[in-house]
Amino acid sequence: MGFLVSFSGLSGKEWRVTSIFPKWMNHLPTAAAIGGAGTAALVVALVWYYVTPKYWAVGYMPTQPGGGFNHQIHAGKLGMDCRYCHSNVEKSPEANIPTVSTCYGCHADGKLKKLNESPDHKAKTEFIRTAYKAGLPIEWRRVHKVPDYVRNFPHHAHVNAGVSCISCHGNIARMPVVWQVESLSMSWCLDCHREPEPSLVPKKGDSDGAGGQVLESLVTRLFEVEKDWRNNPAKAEQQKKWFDERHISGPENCGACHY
């Protein structure tokens, strides 16, 4: 990036110009497209991981009314099938919260004495007195929610082909808190539809493949499932059984899932 001038003076004296510009400056060009390329590359990384689902939603964790519903004790270490408060899940699209009346049934005052309630465990559930009393609603607040633009999650019709709770929740009888598991992502959910068998388990009627019937869903129970049907290659012959046998077919068309 340089010409030569000459010219002479007044004074007849020749002078000369090689360069205006040092030679290294050559290299700009070079080097600045190799740096906007670099940097739309880190641009485009950056959004690929950072603006998703993944990043954002994962370990959302929102606090609760009263301090929360413990899935700890209630799912773990009394057993409570999930069913007993989404009662709906299995009818309906969405997985209803409980009504006030359900948390009370078993909240009441003096209803719990017989599982030694502690002064501090009643102080914990006072909100749910006080809520059923003046006839209002627990506003819990929602953890699992998918875009505006995306239908509701048929809750019903995953429930029905046998797909656990804990494919989309993770186990969450051993969550004190609940905290959102995966994604809820459109490439999560399109995985499961292109291969759904490994989260099929045992529905009411199934046989278990050794010549005998499962006489009850493990769609919620979730320990027996973590333990038996999570990522078990022993299960994958017999859960492209029941993918044969329930008919599966997750569709991938925009329209199935998008208004």
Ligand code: HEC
The other form holds:
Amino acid sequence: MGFLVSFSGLSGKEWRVTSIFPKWMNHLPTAAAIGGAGTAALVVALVWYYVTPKYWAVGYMPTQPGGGFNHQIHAGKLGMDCRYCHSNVEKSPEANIPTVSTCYGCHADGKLKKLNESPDHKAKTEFIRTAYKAGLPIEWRRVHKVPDYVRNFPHHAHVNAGVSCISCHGNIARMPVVWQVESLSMSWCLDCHREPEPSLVPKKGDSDGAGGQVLESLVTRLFEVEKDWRNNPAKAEQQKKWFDERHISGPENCGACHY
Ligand code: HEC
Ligand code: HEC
Ligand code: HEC
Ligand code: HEC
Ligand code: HEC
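Please give the corresponding structure for the form predicted together with this ligand, as opposed to the form predicted alone shown earlier.
What follows is the whole complex; the chain from before opens it.
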């Protein structure tokens, strides 16, 4: 890749720019004008940049638009359930990002009056009202992404098997800005598929070990999972029981995850 690097004067550092379109792409039109060889090299560079798995790496934390979205406030302090916004996680492979009308439900003109007396709060949430009134979506930047040669990652299968969001995304309810905690590499998937027991949390209807039943799934209750269920050998026996009862099998055959 040496010729590419010298071609557009890239330093190693710029290859790690964490935005959808790296800054150097601003020079594309100029570069294209330089001529055939340069254009070809850039096309290679783009493809290479795009398909390189390290692009979405541990620690990846893109800047979000407007006042951003703070999970620590909404899911942590306000205690909102993940499914209020990511309403498809139990039904669909895709974990949807909420539309602007979900936000507007609380951040509309005339709502949260007390808070909006603070110019700071009003300013930070203005982008929601602006987008809503214009009928435009908020352009959230994607954080987690498996490469295109991996099949649609099935959220519902994992959530319904009783794997908590925290196993794969870390404690989102403590994150002012979402970042990628796990590698999302093939070995990460397979390690869990070979031994999923330690990642299983209580689901509604499970026996609670004291003669009763679990009343609510803990899949989205990250603080409780963090406190009681993560790396807790005392829970191993119960997790093994659920593994059997839920007939869990994390696939290891190539076709399950690849086309
Ligand atoms: C009030 C709505 C709301 C609630 C509640 C909420 N989220 Fe989100 N979530 C969002 C929005 C908006 C985004 C996109 C902006 C961002 O990435 O910060 C997002 C992004 C994410 C992402 C990153 C998506 C990507 O691009 O890869 C993850 C993971 C996530 N949420 C998990 C959770 C979990 C787990 C919970 C519950 C603890 C939760 N969310 C609760 C609105 C919400
Ligand atoms: C259930 C009501 C509710 C929903 C839905 C909701 N919010 Fe909020 N939001 C609040 C409240 C309440 C606060 C103020 C919390 C505080 O400051 O303690 C807040 C604060 C904020 C702030 C200011 C954060 C800061 O740093 O002070 C932003 C920005 C924001 N919300 C964006 C969003 C976005 C974007 C969505 C949709 C994805 C959303 N909210 C959905 C209730 C909601
Ligand atoms: C077994 C691991 C795992 C679990 C459990 C899990 N996720 Fe994910 N999540 C992922 C992966 C992998 C991706 C990237 C998927 C892709 O590229 O298709 C992702 C992507 C997302 C996205 C981004 C979707 C988009 O289209 O932008 C959101 C939001 C999200 N997850 C929320 C959640 C929530 C909420 C929970 C818990 C209810 C959860 N996830 C549980 C692994 C997981
Ligand atoms: C923390 C544990 C964990 C991680 C990490 C994980 N999985 Fe899974 N996965 C499971 C479990 C448990 C099941 C079994 C679900 C069942 O039997 O109902 C499963 C099942 C699946 C299935 C089969 C779904 C079905 O309909 O039967 C696919 C496909 C899959 N996982 C893909 C992935 C991919 C791709 C990754 C990595 C990006 C991944 N998983 C990471 C725990 C995990
Ligand atoms: C549980 C899901 C899963 C299974 C099963 C699986 N893969 Fe993968 N594979 C992935 C994911 C996710 C990636 C993307 C990894 C990354 O971005 O680092 C990947 C990447 C790859 C790559 C690209 C090179 C690399 O390592 O990044 C090859 C080649 C590959 N897999 C081949 C296979 C073969 C052959 C099998 C069967 C023996 C298989 N995979 C089974 C999830 C899976």
